Every structure is written in structure tokens, then in C-alpha cells.
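Okay, so here's just one chain, in C-alpha cells, the form predicted on its own.
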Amino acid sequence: MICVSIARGRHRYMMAEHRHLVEQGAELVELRLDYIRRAVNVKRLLNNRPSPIIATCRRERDHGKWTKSERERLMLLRAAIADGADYVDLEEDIADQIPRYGQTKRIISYHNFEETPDDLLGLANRLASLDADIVKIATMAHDPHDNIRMLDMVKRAPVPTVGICMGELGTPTRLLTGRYGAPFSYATFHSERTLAPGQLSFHEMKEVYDYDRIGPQTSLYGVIADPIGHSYSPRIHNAAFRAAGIDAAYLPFRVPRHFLSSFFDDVPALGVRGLSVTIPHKESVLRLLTKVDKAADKIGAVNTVVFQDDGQIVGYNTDQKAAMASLLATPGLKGREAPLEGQQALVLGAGGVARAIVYGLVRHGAQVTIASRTLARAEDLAEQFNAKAVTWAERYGRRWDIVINGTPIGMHPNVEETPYEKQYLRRGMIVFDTVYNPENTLLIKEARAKECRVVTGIDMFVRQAALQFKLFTGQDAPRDVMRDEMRQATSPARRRSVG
């Protein structure tokens, strides 16, 4: 179950949130009387409540709003159990200063904003021994590992536990408590009202997520990278697990560099199965692997990763298979024999997509050209694959016939910048970028005002994801359930409601 925090400044609003909420799905809601602005009026928030509620009144210096006195807060709170509030949140330092009255359950709590303690088990007891109905610990993450050791916390309490941590390093734990065994966990109402660090939407909990669905039995996958919130993978993924009705959670892991090697230690405790991994880990993550594809050991780039029943950790790389199978699809070259073969080509970046793009241009016969707006990579990236390099300045220097961005120029919210500039555009040549937010970049979006035949970065993204689906499931992908979920995901109708 998902508990909303709602938190606003009327009565009325926090009412009419309530019902909304309800009419889309939730089953529990937390009113959080400290964002009031007037006197707060228990009564009327319970009279006719379309849903089981948490009342929850938070001081400041525990980073909620309430700035009266801690009586009236204490009044305010066993106001809300003679009136018959389904749960009532209090701190650990008042619990035994609010004793039990009539049906209310008791939620005994603890936040702690600066770090997750060493032990948790032994505060969960503490907080347990005060009466409580459920336990609640939020804590702030600093290091992956902390997710494990929450999660490890929430199985052993004595009383069912709400373990969180907060952060985007603990998103994990909003998304498994209740795999766990916690009877709910905590959502907003929505993603620019967050009242913790790292909270999810209720419609990202819902939606996305599909938290109630995340049981004991059911398959983890997700991304690894530094940031995370980027990433459209959880998205296209789980719409995927769920056309296709397999029992399977796809999450995003927020792992700094330093933080991967443990990471991987901590992957069969989590029960994770694969991995889409990218930056900044796709180079680095060669490493801590078994056994690597061919084609990604020439690349030197992996990006993603199946941990097999047998022990053995596999790397491969989806992104060059993508990239030709987008690229050949192209009108003029389907169907044709060696259709690359002497082509020239330019590639602009040299990056973990572009050294992907850059052996699968090689391995078709193409004549290949790298500018990177640093030399030295270009150089290297080139003598590694018998290629070319050029300056940045030098991309124009000659009539390319096909040319590829695998830079992030043009990603929103830069989206008025172009990697290769319109002039040097021409009818009939090849324009493949790799940009996929927003699809139409200005450099597509050029490139078709100028008749080129163009490949979308959507394409290429959509097609490693669904080859990354068929590693980690044995089954192919719902290919256009994934594309339309990708483009609702970037369409800029949904940046602007989100944005």
C-alpha cells in the first residue's frame, strides 16, 4: 500500500487532494496538519474522509512547518485521536506523552536527516517498546549499502516497519519496504511537492512502479549511473514487464564511482537479476565482471549486465547492435548487401555511445572520422579502431555521407544547440542522433528540413532497451509498447506538466 502526504496550506485543499487521490487509487493518506496556515480543524478534515488517514503535525526542527508552541502541537495531536483519526504519527520523544485512546493506531517515528546509524535493529526496538502499532525510520542515505542495511532492518523488527531512506541514493528503499514486509510506504502527491529528500510521486509509485505489485517472487532489474533522475529506463522497462505479464520490477540505483565495486557485493542481497548500466560506469564496470561479450570487450564499454543462476556476472553491449539495426533500417540502405561498405562517416563524440557506434561502423566497412571537442579522446578512440581523428573545428572539412551525434549537444534543456551546423547539411546524406530527449532535436529537425534521411536517438534507445529485455528474460520485447511509452515520456507536453 502507498500512504500520499498531503501538505497544503487550506483546509479545503488538503480535502480536495484527499478525494482526488482516492478517486485515483490511493487507499491511505497522511494530512500533514503542520502546513496549515490557520487554526487547524481536526474534526472537519475526518467528517465524510473518503480513506483511512495519518495525522501528522511535524516540527521544524524535525524539517517540518509547524512554528507554534510543542503544547499546542501535543493538544493538536490528541485532538486528532478523540476524533477518531485512523493513525496518529508521533516523534519518539513525545510517544509517552500521548497515550492510547480508542481505535487509533500509533505510529511511533524517528528521522534522522544527517545519516543512516549503525544500528538500526536496536533503534527499531526502542521505538517498538513505546507502544507502537508501526514503526517508522527515514534516514538519509550516504553510501548504496545503506539501502541493504534498512531493508535487512525492516525484515527483522518486531513490529511491522516502515523503513526508508531518504535521497536519491535511497530511492531503492521507497520502492522494496513493503517487498520487505513494511505495510505501506510513502508517496507525494506530487513530483514538485516532495516533503523528504528523494520521495516519488504517488503516480511514479503507481504508475511507473507498480509498488503494490513488488513481492517476494517478483524478478528485480534496473540501471545503475551518477545522477539517476534522468533516467527513462524504469519507465520503458516496466511497461514492457507488464504488456508482457512477467512478475518483474525494473529500478533505478544511484552508484558513485566509488560505490561500484561494493555495489556488486551487495547485488545478490538485493536479489537483483540485470543491470542496465551507464554513466559514468559502462568502462569501469569491466572489472567486477566474469565473463564479457565479444563485441563489448572490443568496445571496452558495457552497458548492461545479466548475473546468471550459475555465479557468473555477464557483460554486453546493447548499444552497437542498436545503433547499426537503427542505422540499416534507414530508407536506401535496407535490404542492400553491405550497405556501409565505403560509406564515409562521421562521428561526433567519443564517448561510451560513440566508441559503441564507432566498432559497428568499422566492422560494416565503413570509413570512419571522429571529432570529439577533445582531441586526445578522438585520437585514441580512432587508433583503437583503425579510424580517423579530426579537430572539433575540423568536422565540416569534407561531404560526409552519413554523420552521427553521440554527444549530448542538443539534450534538453539545451535543445536550441547543434552539434553540426544546417549549412553543412545536404540532401540525401544520413543524420543519425543520438539525443533522445527531446526526439526532435534542432539537429534533426534541420536535417529534415534539408531532405536528409534521418535515424532519432528514441530509435537506437528503444532498441538496445528491448535487446536488454531479451538478455534479461529469454523473451523478446514488446518493441512498440516500450516506443510509445518513451515518447510520452519525453514529449514536451509532459517536460512542461513535470517541469
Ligand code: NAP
Contents of the next structure:
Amino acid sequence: MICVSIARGRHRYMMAEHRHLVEQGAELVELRLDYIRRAVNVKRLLNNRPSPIIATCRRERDHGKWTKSERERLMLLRAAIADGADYVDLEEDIADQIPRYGQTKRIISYHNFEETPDDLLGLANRLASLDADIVKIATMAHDPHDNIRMLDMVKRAPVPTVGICMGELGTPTRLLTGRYGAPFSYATFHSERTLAPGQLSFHEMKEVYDYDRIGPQTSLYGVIADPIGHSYSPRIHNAAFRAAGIDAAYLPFRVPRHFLSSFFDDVPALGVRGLSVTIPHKESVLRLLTKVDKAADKIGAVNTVVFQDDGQIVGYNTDQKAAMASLLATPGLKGREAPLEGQQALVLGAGGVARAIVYGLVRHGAQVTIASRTLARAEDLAEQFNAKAVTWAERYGRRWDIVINGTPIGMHPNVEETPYEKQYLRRGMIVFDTVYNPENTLLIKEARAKECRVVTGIDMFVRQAALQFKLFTGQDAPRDVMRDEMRQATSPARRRSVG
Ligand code: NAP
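Next up, the form predicted together with the named molecule. The previous block was the form predicted on its own.
Then the entire complex follows, led off by the chain already shown.
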């Protein structure tokens, strides 16, 4: 179950939000009484409530809004119990000042915005001993391993316990606490109104992750990255699992560079079966694998890891296959034998994506030239794959059959930028922009206007994710579902509303 926290300054807004959430499927809400600006009237909030509620009133020192006296706060919490609140949240230090009464269940809570303490089970035992029906422990994560410690505590705690790590590093606990036995997890009403660091919105927990479905049998997958906030992968993989009827969940794991190796040590305990790998781990992950597929090895970068049942940890690069499949589906190339043989291809950029694309193009017999801001990087890449390197300024130096953007130029929010000026675009030329946010970059728009044949970054992104899905599950991916999800996620309207 998901408990949605409501924090509004006025009774009527709180009640309206409560009704709205229940209409959206919420089964439990937390009313944050400390946010109400005038005298709190608990009875008014409880009368005709559309779902059970938790009454919570947080002090400023616990990152709440309550500024009046502690005596008044305790009176308010006692009133909530007397008025029949379904649950009341009592911090550890006041638990023995507020006795049990009537049907109201007691949540004994502990918050630590600094760290995740060592002895979490000892803490849970201590809170449980304060006449707790439920224990809530929320602590700040500084290490991905804190997730494992928190979830292990949830599993072993003596009473039903909600264990959550705060901050982006702790997101997995918000999604997995129920899998380990927590009676519910917390969400916020809207992603722009989080009450604790790293909190997810009710909509995300429900629609993207389908939180209530994640049980002990659910197979887990995810993406490792740092930062993680921008990743669209959870949306499209979870949508694909749902459409294919597979009991699996795909989570965002923020893993800072120096925690990569210890994160891999934790994978068996977490039960993760496969990972998408992105910046900054695509190269460094290689040393943690027991097997690497030939293309990934040649490219020197892995974007997919599969943890096999026999203990092998296998790395793949689906960017390369996806980029080539996207390119070869272009009108005029599709169905032709050796369609790229002898074609003059310009690759802009010399980073991870460019490497994968250069490798693929050379294997298909194209004549590849790399132009990059840092000439030395282009030269290194060219030398490795038998291509040519030119300076960034020389990218207009000849008539190309294919131009591929492997730089982030044109990516949101810099949508007015293009890596290749329109006067150099020619009718019939193939223009492939790997940037997928937005799909219609300035380069793509200008190429269309010049009647070039275009390939978009969304096409490639969906193909690489579909190949990952196949590696993860052995089944063909529902590509149309993934594409729709990706288009929705990157639409400007959605970016405005959700951020
Ligand atoms: P990366 O390893 O950081 O490489 C970026 C490359 O772009 C570097 O060569 C960099 O030059 C160059 N660059 C960056 N800003 C530039 C500028 N203003 N002018 C000229 N060159 C510039 O990144 P990556 O992993 O290859 O990703 C690059 C882009 O590919 C991403 O932004 C994303 O949009 C796209 N991508 C698409 C997919 C997909 O499936 N469609 C998948 C992954 C990535 P320096 O060497 O000088 O730094």
C-alpha cells in the first residue's frame, strides 16, 4: 500500500486533495497537521474522510513546519486520537507521553536527516518497545549499501516496520520496503512538492513502478547511473514488463563512481537480475564482469549487464546494435545488401555513443570520419577503428552521405543549438541525431525541412532498451509500448508538468 502525504496550509485544500487522491486510487493518506496555518480542527479533517488517515504533526527540528509549543502539539495529537484518527505518528521521544486510546493505531517514528545509523535493528527494537503497532524509520542514505541494511532491518523487525532511506541514493528502499514486509511506503502528492529528500510522487509509485505489485517473487532489474534523475529507462522498461505480463520491476539505482564495486557485491542480496548501465559506469563496469560480449569488448563499453543463474556476470552493448538497426531501417537502405559499404559517414563526437556507432559503421564497410571538439579524442577513436579524424571546424569539409550526432548538442534545455549548420544539409542525405530529449531536435527539424532522411534518438533509445529487455527476459520486447511511453516522457508538455 502507498501512503500519500498531504501538506496543505488550509483545511479545505487538504480535504479536497484527500478526496482527489482517493479518486486516483489512494488507500491511505498522511495528513501533515503541521502545515495547516491556522488553528487545526482535526474533527473537520476526519469527518466523512474518504480513506483511513495518519495524523502527523512534525516539529521544525524534524524538518516539519510546527512552530508552536510542544505542549500544544501533544494536545493536538491527543485530540486526533480522541477524534478517532486511524493512525497517529508519534516520534520516539513523545511516545510515552501519549497513551493508547480507542482504535487509533500507533506509529512510532524515527527520522535522521544526517545519516543511516549502524544498528538499525537495535533501533527498530527500541521503537517497537514503545507500544508500537507500526515502526517508521527514515534515515539519510550516503552509500547504496544503506538500502540493503534498511531492507534487512525491515525484514527482521519485531513489529511491522516501514524502513526508508532518504535522498536519491535511497530510492530503492521507497520502492522495495513492501517487498520486505513493510505495511506501506510513503509518497508525495506531486513530484514538485516533496516532503522528504528523494520522495517519489504517488503517480510515479503507482503508474511507473506499480508499487503494490512488487512482491517477494517479483524479478528485479534496474539502471545504474550518477546522476540518475534524468533516466527514462524505468518508465519504458516497467511499461514493457506490464504489457508483456511479466512479474518484474525496474528501479533507478543511483551509484556514485566509487561505490560501483560494492554495489555489485550487494546485487545478490538485492536479487537484481539485470542492469542497464549508463554514465559514468559504461567503461569501469567491465572489470566487474566475468564475461563480455565481443562487440562490447571491442567498443570498450558495456550498457547492459545480466546476472545469470550460473553466477556469470555478462556484459553487452546494445547501443551499437540499436544504432545500426535504426540506421539500416532508413528508407533507401532497408533491404539492400551491404547498404553502408563505401558510404561517407561523419560522426560528431568521440564519447561513448560515438565509439559504439563508429565500431558499427566500420564493420558495415562505411568510410568513417570523426569530428570532435577535442581532436585528440577523435584521433584515438579513429586509430582504434580504422577511421579518419578531423577538427571540429573541418566537419563541413566534404559532402557526406551520412551525418550522425553523437554529442549532446541540441539536448534539452539547449534546444536552439545544432551541431551541424543547415546550409550544409543536402536532400537525400541521412541525418541521425542520437539526442532523444527532445526527439525533434533542431538538427532533425532542419534535416526534415531539407528533405534529408532522418533517424531520431528515440528510435535508437527504444531499440537499445528493447534489446536489453530481450537479454533480461528472453522474450521479444513490446517495442510500440516502449516507444509510446518514451514519446510521452519526452513530450514538452510532460516536461512542464512533471519536471
Ligand atoms: P560522452 O561520452 O560524454 O561524449 C560526448 C561527446 O560529445 C564528447 O566527444 C564531447 O567532446 C562531445 N561534446 C560535448 N559537448 C560538445 C560541444 N558543445 N561541442 C562539441 N562537442 C561536444 O557522452 P555519450 O555517452 O557519448 O552521449 C552523448 C549523447 O548521446 C548524449 O547526450 C545523448 O543525447 C546521446 N545518447 C543517445 C542514446 C540513444 O539511445 N539514443 C544513448 C546514449 C546516449 P569532448 O571529448 O571534447 O568532451
